[in-house]
Every structure is written in structure tokens, then in C-alpha cells.
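Just one chain is shown here, as C-alpha cells, and it is the form predicted on its own.
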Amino acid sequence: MKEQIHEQFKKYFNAEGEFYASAGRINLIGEHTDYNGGFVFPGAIDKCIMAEIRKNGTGKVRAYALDVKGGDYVEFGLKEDEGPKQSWARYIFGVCREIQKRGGVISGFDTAFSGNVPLGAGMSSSAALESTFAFALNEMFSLGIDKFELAKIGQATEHNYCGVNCGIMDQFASIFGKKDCLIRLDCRSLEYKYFPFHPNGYRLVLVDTVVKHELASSAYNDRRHSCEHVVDVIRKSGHSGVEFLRDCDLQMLEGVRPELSGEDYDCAKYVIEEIQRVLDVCEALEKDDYETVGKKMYETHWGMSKLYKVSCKELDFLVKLAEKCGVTGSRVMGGGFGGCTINLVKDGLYDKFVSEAHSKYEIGFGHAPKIYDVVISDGAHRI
């Protein structure tokens, strides 16, 4: 990949630049906990966006995207009204503008970039792109922006220039990722802690359903409303300090059950249990107890399927297949209604599981899934 990027960089700019990269991410456990004040548990992976960059002494950015079909070249300025129309270039422009809004002084640069983070599979290729450029520009222009602010720059780029009202997890993992470690991020305080992840004898495997059902966005809003409603009911029942479901326990939930619809109760039960599962997995990893990690992953999936109701037949099929194959842990990764399952698979079962997932899924749904092996790796860095 590096050689291909440099070949195009040389072709367009007849020069040499510095190489930077930032990773895609997985989330081992902790879904729909972020907007409930809970914990997420991501890690950077060995799939990244890589860019060659150099200052060009002008007020213009000249950028070439290798992965757009046929290649795509664009030039744009750094003022608010000079933004590019191409969606991929909006990520780079947004990072530049968010840096400037924070007082960072940058000028024009040349860049060519490519990546191997699969698109649409829930590994956050957009966050990897934002983080690559935020990290690179911070270093190249000696801006002194701390890592948390770099992650917030990526998040603000999504909000203000790409129309996606995302949380902080994806950019956080892409910037803060560390080889052989997962990161517990407290979504209320933004405190974080690294936990060792060296699953000797196991592999992390993503199985992509290659489907995304249309229910996702409306269902997300419905679930979020359910969680907020339950918090409001619990607060009014005498627990005035409750701000998020993070502040609630199952006893509090049971106390207001007669006042809740079945759907609201189920949603809250899932979230309260999921927040605790993240803590249980952290404790298990400190003991190298990967069997407990796997058990909690299955609990998360069936909670998302039966309580939160954000799974789908394709995802449930793959998780049931994983159980039959003896896979240690399996669950939907991400918001639901399609995308990938994340699987913790013993080395000795890997070939059988991948073969069964491929053949039986194709028979059941008319197309093969995509398989991605991932390794927990470093986040944003200069190469």
C-alpha cells in the first residue's frame, strides 16, 4: 500500500512527503451504552488509512484518493466557503476547518492516501481517515493539540461537515489505540484505561453479513427515546440523582416496572446489564479468562436480539452457527440490523468455523459473507 501511495504522490506532486496512518477499530463489548453514560471497550486494528503528506507552501490542499474508482483528485482552499463537493474530501476539509476553529494555524498541503479498512463493515474507515489527517497536521505544523482534542476534531468533522451525529468512540479508538490492548472508555467522564488483550490460542474474526436493513436509523431513535423515558420515570420515583441508565440498577428498574411499557422495560434492562458486562469482561481479561469474555459476548448478542431488538435474521443465524461450531464468543458488533458479527475463535476451530459460516450462510441467504481477521494494533502514528 505504501508503494502504491508514493507512486501516485510522485506522479501528481513530483516530490516526497511524510507517511502517516491511523487504524480502523472494533468494539469487543458495550453496545448502545455510550448515549446511556456507560462504557465502551474498543481497540484499534491492523487495518488502516495511510497517507503521504507534505506542505506545499500555498493556501490550497491538493489531494488524491487512490481508492475511489479510477482515482479522484481535488483541490480546495481552507476557508469555510472553499470546501470540496466530493464526500471523501469533506473529511479532510472538515479536519482542517476544525483545527482552525481551535486556533491552529495551518497552510496548504499535498496528499495521496489509500486504506484497507473495509467500507460498510463497521470498522470506522471514516474515523481512521479523520484521525490520520488530524494526527499528521498536528505534527507537521507543530500545533501541540493533545490526543483527546484530536479525537474531538474527528468527531466534530462528522457532525459539521459530513452530516453524521456520531459519538466519540470511533475517533477515540483510532487515535488512542495501542497494540495488544483494548480501551475501556467511560462515556460520561471520558476517563479511560487500557486492558491487556493477548488471546494466545484464539483469533478475532469478523463475519460480515453484507446486509444493512433500513430500520437502523429509526430504531436507534426509538431505543434512545425508550432509555431516556425510563431514566425520567426512575428519577421521578425518588432517585433524583439519576442522569443516565448508567446510574440505575435492576432493582430501581423493577421498582418502576408497572409504569413502563414492555418495550421500554426491555431496553433499559439490556443497557443496565450491558454496562455491567463491560466491567465483567475487563475483570476477566486481567485474569486472561477468555472463556468468560466469550460467554459475555453471547449474552450481549442475545440481549441485543431479544431485549433491545436490534438484531436481524442474518446476524442471529451467524451467532447460532458460531455456538454450534463451539466458538468461544460471538455477537453483533455495532448498532445492529446488519453489519458484522465479532467472534472469539480458538485456533483449532478457525478453519471449520470460517468454512461453515461461508457455505451455510450462502445457502441460507443467497450470498457469501465476508471474513476479516483482525489483530489489535496501534492507533494514529507516523510511519
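Alt. form predicted in complex with alpha-D-galactopyranose, vs. the form predicted on its own above:
No partner chains or extra molecules come along with it, only the chain itself.
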């Protein structure tokens, strides 16, 4: 990847730059909990976005994306308000603007980038892109921004320039990722802990439905809105200290049930249960109890499917198939509405599961799924 990037960089800018990369992520458990102040349990993976960058001494950013069909080139000024239209370029533009909003002084730069984080598969290619540039600009312009703030710059880019009111998980994992470790993040206090992840006798495999639902970002924002509404109702019912669903329990939720729509109640129930599942999984992992980890993964899936309603028939099909095959744990990963399932599979079952997932899914949906093995790796770094 590095050579291809450099080839284009040289062609466009006739110069040498510095290389930076930041990773995509998996999440073992804890979905839609981040913006509810709960826990998540992600790790960075061996798939990344990589960019070559150099300062160009102007007030302009000149960027070349290798992965857009036929390549794509964009220029924008650092003082522009509107920014570019191309979605990939808006991530870079947003990162620059968010750095500037925080008082960071940057000038123009040239860049070419590429990546191998599958797009729209729930592995956070957009967070990897934001984190690559946030990390690189911070180093190149000696801005002294701390790592959490870099993650927040990526998150704010999604909110303010890309229309997704996401939580902090993806950018956090992309920046803080560490080889062979999952990270439990408390999204309320921002405390985090690395958990060595060596599932002896098991493998993690992602099965990609290759389904992308167009309305995913508006549906995501709707779910977030439902959660915030429930918090509001609970707070007004006499629990004034409640800030997030993290601060609520099922009893408090039952107390306001008559005031909630069925959908809002279901969403909140899922989130409250999911926050607890993350803690249960961490405890089980410390005892090498993978059976419990897997059981919780299935619970998450059916919670996301039936209560939070962010699954789809292709994902449900793959999870049922995994269950039938005897896979230890399986669930939709990331925001949902398509993308991948994450599967915890015993070594001995791996070949059988992958081949069945492949053939049966193809029969069911007319196209093959994609299979990705992932290795837990380091987050943002200079190469």
C-alpha cells in the first residue's frame, strides 16, 4: 500500500512526505452504549488507512484519494466554510476545521491516501481516516493535542460535517489501539483499561453481508434520539441526577413505561442490558471463560435485532447459521443495518463454519459474503 501511495504522491506533488496510519476497529461487545455513557470493548485491527503528507506552505489542502474509482483529487482552502462535496474529502476538511476551532494553527498540506478497511462493513473506515489526519496534523504542526482530544476531533467531524451523531468508540479505538489488547472504555468517565486478548483455541472472524443500508445514518441518529428522550422522561420522574441511560436501571425504566412509546422503551431496555453485558464479558475474559463471552454475544445480537432494531435479514441469517454450526458467539458488529457479524469460533470449527457461511449465504441471498480474519493491532502511528 505504501508504494502505491508514494507513486501517486510523487506523480501529483513531485515530492516526498511523511507516512501516517490509523486502524479500523472491531468491538467484542458494547454496541450503541458509547453515546449512552456506557462501556464499550473495542480493539484496533490490522486494517488501516495510510496517508503520505507534507506541508505545502500555502493555505490550501490538496488531497488525492487512491481508492475512489479512477482516483479522485480535491483542493480546499483552510479558511473555507463550506468545504468539499466529496464525502471522503469532508472527513479531512472536518478534521482541519475542528483542529482550528480548538485553536490549533495549521497551514496547507498535500496528501495522498489509501486503505484496506472495508467500506461500510462496520469496521470504521471513516474513523480510521479521521484519526490518521488528526494524529498526523497534530505531530506535523506540533500542536500538542492529547490523544482523547484527537479522538473527539474525529467524532466532532462526524457530527458537524458528515451528519452522524456518533459516540466516541470508533475514534478512540483507532487512536488508542494496542497490539493483542482489547480496551474497555467507560464512555462517561473516559477511564479505560487494556485487556490482553489471546483467545487460546478460538479465532475471531468477521463475515460481511456486503449489505449497506442507505438510511443507516438517519436511523442511527433516531436511535440516539430515542435514548435521550427516555433519559429526559426518567429525569423528570424524580431522578434528577440521571444524565445518561448508563445512570438508569431497569426498575427506573419500568417506572416510566406508561409514558414511553413501545419503541423507545425497547431501545432503552436494550442499552441498559448491553451496558451490563460488557462488564460481564470482561469478567468472563479474565477467567478465560469463552463460553460466557459467546453467550453474551448472542444476547447482544438478538437485543440489537428485536429491541434496538438495527439488524437486517442478512445479519440475522448469518447469526442463526453460526448458532446452528456450534459457533461460540456471533452478533452484528458496529452500528448495524448491514455490515459484518463478528464471530468467536473454536479453531476446530473454523473451516466448517466459513465454508457453510459462504455457501448457504450465497444460496440465500444470491451473492457471497466476504470473510475477514482480524488481528488486534496498534492504533494511530507514524510509519
